[in-house]
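Just the one chain here, laid out as structure tokens, in the form predicted alone.
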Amino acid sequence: MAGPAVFDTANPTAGLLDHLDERLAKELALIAEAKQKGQKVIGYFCPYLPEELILAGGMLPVRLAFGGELESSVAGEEYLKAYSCPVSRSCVGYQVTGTNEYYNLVDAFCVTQTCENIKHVQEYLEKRFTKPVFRLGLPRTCDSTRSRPQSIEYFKGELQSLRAKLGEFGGRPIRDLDIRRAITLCNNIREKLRFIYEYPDQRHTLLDWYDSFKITQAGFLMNRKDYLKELELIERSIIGRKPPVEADGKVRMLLMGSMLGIGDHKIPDLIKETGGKIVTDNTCTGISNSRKNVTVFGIIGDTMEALAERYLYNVPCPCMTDLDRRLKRTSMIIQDYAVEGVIYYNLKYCDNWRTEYPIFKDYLQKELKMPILLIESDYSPSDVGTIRTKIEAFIEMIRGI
């Protein structure tokens, strides 16, 4: 393994992410490759999947997490109508257009039924493009007490299923021994990502969230093992060292709502442009995903019901119930990383989103004084000078300018 990074001491940042650049940049042909040995790749678009099963199948797991590309977005028009959200018309475009190797290298698609326009995804995938689709259900009701276990006793049967149609599809039935292992690696890019991404929360900081959200979406495409071994360097790279003082005077902002894909930049570069600082963020393609580990009773004991219990009851998805534990975990999330404002990001279309803004934005005005902005927008760049505008004028007001 490579050593730690060199730093300029000028730019303290210089050459952190480099060796991890350069590593994702083999993926594509190191996943051809693999599958010239036998092996398969499974992607999945939602984090409510337990990519756990995938790995102990022996097969690779893909998190098909991309957006910001308007080519692929219009193409899944021919099959989505076009007021679905940009993220469920591009997952049926990148088919259409083949412009995705990730796509194209994919054997089978894992499709959680989070919403109605994910659910025809699944149909396209399956009846259009002829790839095996493996389905799983979740429910609807989620409550931090526990007090319906109907839901969880349904998730895990569901969780059953998938397993045998993965192991099906690998060639080999999934053992309990395997999925141990799995969990173990998990966890541990959990835990690593639990330092990258609350290394940021103090004032004056190495990583930026831009970084860090960076090195996030890189374990989607990545070898698992090998992705563990990269945030290793990257931890061992930043520790112990003094970050330089923080005196840019940018607005900290929290970005949370809809899906932030691999490639959806446009909100990120805006609000960086116009003077504010991303801190962190509530999105399901970010700081959610390494907030919760499996316990170490899915390691020595029942394996389905650990992984059922980790996934089921993180922090719920604006498709389930349980909206007062969003309300509070964004809340935790400002007050502990100093946010000073709150972009909520909807990608149009995306109803489960949009239909809660109203609430959060009550509560976060009333009970912590917090001033948000909503931005609604799709993967065209034609609005990039009206958003600008909004995005300009929310930071003054917070500057009190």
Second form
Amino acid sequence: MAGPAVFDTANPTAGLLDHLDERLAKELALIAEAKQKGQKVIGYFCPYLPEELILAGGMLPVRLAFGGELESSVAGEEYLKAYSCPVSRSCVGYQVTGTNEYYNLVDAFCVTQTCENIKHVQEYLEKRFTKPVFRLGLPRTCDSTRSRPQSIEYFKGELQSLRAKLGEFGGRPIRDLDIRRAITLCNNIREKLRFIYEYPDQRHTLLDWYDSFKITQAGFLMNRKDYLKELELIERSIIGRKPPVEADGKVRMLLMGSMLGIGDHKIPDLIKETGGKIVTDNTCTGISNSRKNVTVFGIIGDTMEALAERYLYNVPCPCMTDLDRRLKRTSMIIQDYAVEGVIYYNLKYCDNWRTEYPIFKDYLQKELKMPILLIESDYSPSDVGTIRTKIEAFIEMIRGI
Amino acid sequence: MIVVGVDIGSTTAKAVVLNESATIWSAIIPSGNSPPSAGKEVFALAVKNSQHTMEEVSYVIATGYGRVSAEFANKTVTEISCHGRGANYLNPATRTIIDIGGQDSKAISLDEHGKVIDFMINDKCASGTGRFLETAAELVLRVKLQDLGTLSAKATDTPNISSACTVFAQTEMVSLLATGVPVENLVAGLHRAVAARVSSMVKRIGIKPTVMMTGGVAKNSGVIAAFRKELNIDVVVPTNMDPQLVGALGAALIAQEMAKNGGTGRV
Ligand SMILES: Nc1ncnc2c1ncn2[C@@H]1O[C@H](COP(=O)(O)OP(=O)(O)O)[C@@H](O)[C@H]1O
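Okay, that's the form predicted alone, but what's the structure of the form predicted in complex with the partner chain?
Every chain and every other molecule in the complex is listed next, the one we just looked at coming first.
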């Protein structure tokens, strides 16, 4: 990549993700190879889990945030109730169908105790499919100054026992030095992601959200060191490129709500097709996970405390009692990205998000004068027509006809 | 020059023709098993009714669930915007619209300029739709759809039909009939069940007067009466217009505006 590159100004991101795509296509084979050499693969679900601990133990973390597949979500009904959320049904469903190659490579699962649904997933993985499962307890109250020290203390304890279990599983105790190295690697990844995601600024990003999201999610699967290299490559090649002039007249939307897994395109695609444009998201699978670094204070700083501090406070999940924080965060995102409309994605039976919707709606409509649209859906294609009408009507409402 | 609004619904296809002096002609036909051809057909029929020719049509807007397949339209607009526009035209005081069609129900909130400010669509549950009324009338109660309104006005009591599921609601009605409950009372119960179901949705977007009901089910005076009771507020229907045509009228009004602005849409 020498000299000032000439870019196709009409399509400034052409070819940008090719290398990443190619690399990602090889991932399964590479993981299998690493397994052959004795490396363990640890699958986990929620971003409350510090993957630094897995990396420090010399193992491969894979975040199993898959979605959008009807077959596995139906297969999961054999064990979970039909009115469990499709994410949880798929987590179990992939064990039934055996169709997800990443799941098939997992040696052990780490499961954070977030919501009711995931609690049941964890039980079935262990009892029914006899997989090793390491649990990570999660405090619910982390918002008030009163509960904060207690919550951190508890979470730190949980992280310590996870560290011990992972060490045992990986065949060597996890050293502080290794955790520090892993933290540096993950912080570097976060910084690159923020740079790429928000280049050159939050309102006129070079990459559209769909590409940014793809880049973010590649990092759930890919060997993290290689992933960092891929990010560096992308970073280097976007510098100097200019985003397309914003005259597309599309409604700028924030997509927030339930987990938007790898493969769950239905809503993003419909937004695109109907003339909307997602400018950013506030879900547990997006950029929110990379907003903050883990900060260890100097040589004597407590790594476990640093991890507890960072991981307890950085996920937009309604299983927590920090509703006020999440409302404020949403309002900041709306300002930063000049959002014109909010799509609130609720996976059916994701009760926490659904129950909070009226509160979000009230807050957005009354305090921020921001239009908000609730979309309740699952992985079946049957509701595409109505959702299209809803989003189209929402766009007409914001733009006028 | 004339403009046309075509509303291709799940149950019926409707078309409204407007000329420059806002004279209205219309047509309604069943959607049958082919919404695309029903749309084309009702479009031609309404133009014929207007005594104009197809060549005089300057702009067409299609709406309704079959709008995507309307190749003759210059542009498509959602039912939400069309019902909003139509209701605002017929009664500018309208702030809340309840639209019940064959397979879904909608609640729309308008501001003082007639602009849509919020809406909800329910298509997940059949118990708040015209189809539910149709099957209950025809298959269970053995009465004509058109007679539901007059029948329920004669009711001496309104039995509770508690099942939220239409299939079970029908079973419930069958057993009520068996215990000797008169048909007109059951019809009243049926109307209350529909109104209750849809009301919970309307309440979520907030009820502001004037409340207007549109869509085919608004032709059923028994449902209107049930809504008045359920929401404890007056519910009006358009006076000079078939409520089933409000969506198509809105589409025609938007078409008129687009034609004036020289709007170039999807042809
Ligand atoms: N004359 C009538 N009396 C009572 N109900 C009627 C009458 N005509 C139509 N309906 C009701 O209207 C429904 C169709 O409404 P419509 O608005 O045309 O639906 P869509 O737009 O979904 O096709 C029917 O299911 C029926 O319940």
